[in-house]
Amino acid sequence: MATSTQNKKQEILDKQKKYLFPNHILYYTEPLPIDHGEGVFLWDTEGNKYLDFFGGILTTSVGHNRPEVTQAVQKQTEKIIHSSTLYPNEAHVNLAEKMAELTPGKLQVSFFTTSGTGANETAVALAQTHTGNQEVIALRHAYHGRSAMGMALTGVGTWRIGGTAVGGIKHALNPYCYRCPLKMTYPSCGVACAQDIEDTIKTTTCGKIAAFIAEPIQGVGGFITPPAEYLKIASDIAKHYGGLFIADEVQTAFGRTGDKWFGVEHSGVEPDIMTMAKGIANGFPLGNTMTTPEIAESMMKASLTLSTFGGNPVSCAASLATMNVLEKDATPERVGELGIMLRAGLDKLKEKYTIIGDVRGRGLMQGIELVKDRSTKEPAPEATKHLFEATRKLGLIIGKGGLYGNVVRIAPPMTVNEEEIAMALDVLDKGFKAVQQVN
């Protein structure tokens, strides 16, 4: 049996190397082929069990193999799998209605695509069409997708290959309080980094912009969490110069940040356009761009558009089932409570291990930044790699990110419970102990 499972693992790794692009990023020194999942747990091809605290990059929002989702998908596939947006279908319109119920303010109408990249592409085109302006302000350390436009919007160099092909996009300073680019301290700084948006508009654009786009918490950037007032200030500046505010909720949506359905709601500002994907359908490919009816009308007047796979009946059925599970078993309030427990445990680890420089985030979206020395804040990417290997051996899957590759990203399915959080914290404790002894 052991030989059989080892052969299966090696066969997968051999085919990965032979038939897939070599720039597919694989975690761990020895890549981890996954076989199946159940709830917040995963099993590899050799039968090893792991507690999944990264959720397919914040995507399996209600856990693996959730019965309500798989049953909804099976039921839909027996009816119709694909029709394109040229024809209305029940799952498509029902999901759009559900999205309108959940989103804040006047956001009411949806345009479904297949990914967060597609959602952000749609959002930028919509803003340009509505305002008549072309230039866009994004933030440093941001991530907005892997298309030419998405990479141009992205503010992390290693994710921008080919991203310089799209012009008219400028990057302002981001609110990275732990590594403040202005060498100031919050709150005495007065959120001075937000002022750089206006300076960037005045000095690097024609003075009129189409949009300002930002993640309520920067995901790939390392779960960088801005002060609560930052997005309101930034949005007001954007509007003063003719732009719309696009909230990229691809990672923060659907209660992930706790207490609110969307991350931007913590800032008390209503976006003109909101994008979402990842956790929207528990792993089925789906993205969504939402806006007001008035703004959406602008694109209709300007040009025709459709999405061959957007609004796919199966993905929409999965999304509807996912939303039902969240409303029943993982409400924003519940996630907020679990987030407090998770954060308290991570803060205790920070007190215990000097290699932890910062803990940040909201709800079940928490980041741990590792440093060689707290006084200098020198990033510790090698320690992050060591922690990955240690926690894998102990049966815990985590994520990482940040410009320096030194931020651990913790984001379990939102159906996680207190016992599972305690298990993860125990593994992290043991992992940090092993890493700090080496470093």
Ligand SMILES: Cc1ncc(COP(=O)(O)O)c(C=O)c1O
Given for the second form:
Amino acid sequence: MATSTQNKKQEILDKQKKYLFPNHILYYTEPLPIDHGEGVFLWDTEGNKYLDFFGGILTTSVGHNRPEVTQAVQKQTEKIIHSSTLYPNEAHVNLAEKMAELTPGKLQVSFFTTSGTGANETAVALAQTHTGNQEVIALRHAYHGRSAMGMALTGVGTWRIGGTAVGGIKHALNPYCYRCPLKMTYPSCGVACAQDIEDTIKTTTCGKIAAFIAEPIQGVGGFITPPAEYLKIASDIAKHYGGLFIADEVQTAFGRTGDKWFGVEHSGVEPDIMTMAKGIANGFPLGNTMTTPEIAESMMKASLTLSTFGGNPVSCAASLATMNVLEKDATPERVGELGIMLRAGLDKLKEKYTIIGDVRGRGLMQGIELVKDRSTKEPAPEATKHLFEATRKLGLIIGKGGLYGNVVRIAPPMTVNEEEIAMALDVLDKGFKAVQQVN
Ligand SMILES: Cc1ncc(COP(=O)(O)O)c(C=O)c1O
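For the form predicted together with the named molecule instead of the form predicted on its own, what are the coordinates?
Expanding to the full complex; the earlier chain stays at the top.
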């Protein structure tokens, strides 16, 4: 038995190496082949059980194998799997109606794609056709996707390799309070970093922009959480120079940040365009770009468009079921309460372990930045790797991010309960103890 599971694991690892691009990033010194999951738990091919506190990059929003989602998918699969956006479909329009109900303000119409990258591509094209302007302001440390434009919008060098030939995108300073790019301190800084957007527009664009794009919390960048007033100041500047505000909610949507359905709502700003993906369908591939009917109209006038797989009926059925589960069992208010518990536990760990430089985030999206020394804030990527190995051994899966690879990302399925959060905190405590001893 033990030999056959080891063989299976080795076979998967060998095929991964032989047949997949080597640039697929794999967590852990010895990669972890996943076999199956249930709720907040995953099992590897050797039968080891893990608490999954990364949810396939904030995507398994209502847990693995959630029966309501599985059943909705089975039912839709028996009806029709695919027809393309050329024909109206019940699951497609019902999901669009649901999205209009959940999103704030005047965001009423949807264009579904198959990924966050596709959603952002649609958003930028929409802003360009609506405004007649071409240039876009993004933020340093941002991540917006892996198409050429997605990589060009991204503000982390290691993720930009294929985007260097795309023009018209400029990056302003980001609101990274722990490592303030202006070496100032909040709140006495007056959120001075937001003014860099104006300088960037005046000095590096023609003075008229199509859009300003930002994540309410920078995800891949390391859960960098701006002061609440930042997005209002930033989007007002963008508007002044003719740009629409695109909120990239690929990681922050659907209650993830607690108390609100969307991360941008914590700032009291209404975006002109919102993009989402990841947690939208509990793992089924789906992206969405939402805007107002007026803005959407301008794209219709400018060009033809379709998406072969966008709005796939099975993904839409999975998404509708996911939204129903969230409304029933993991409302933004519930996520907010769980987030307070998680954060309190992480803050306690910060008091205990000097290797923790910063804890930040909202709701069930919390980051821990590891440093060699609290006074110099020198990043500690090796210690982060060490923590990964230690927590894996203890049965906990966590995520990583940040320009320096030194930010732990914690984002369990939103259906997680208090007991499971306590278990994860206990493992993190043991993991940090092991890491601090050798660093
Ligand atoms: C904020 C943000 N936008 C866009 C994307 C791209 O989404 P996808 O990987 O589905 O193309 C990601 C992926 O991590 C993301 O975090």
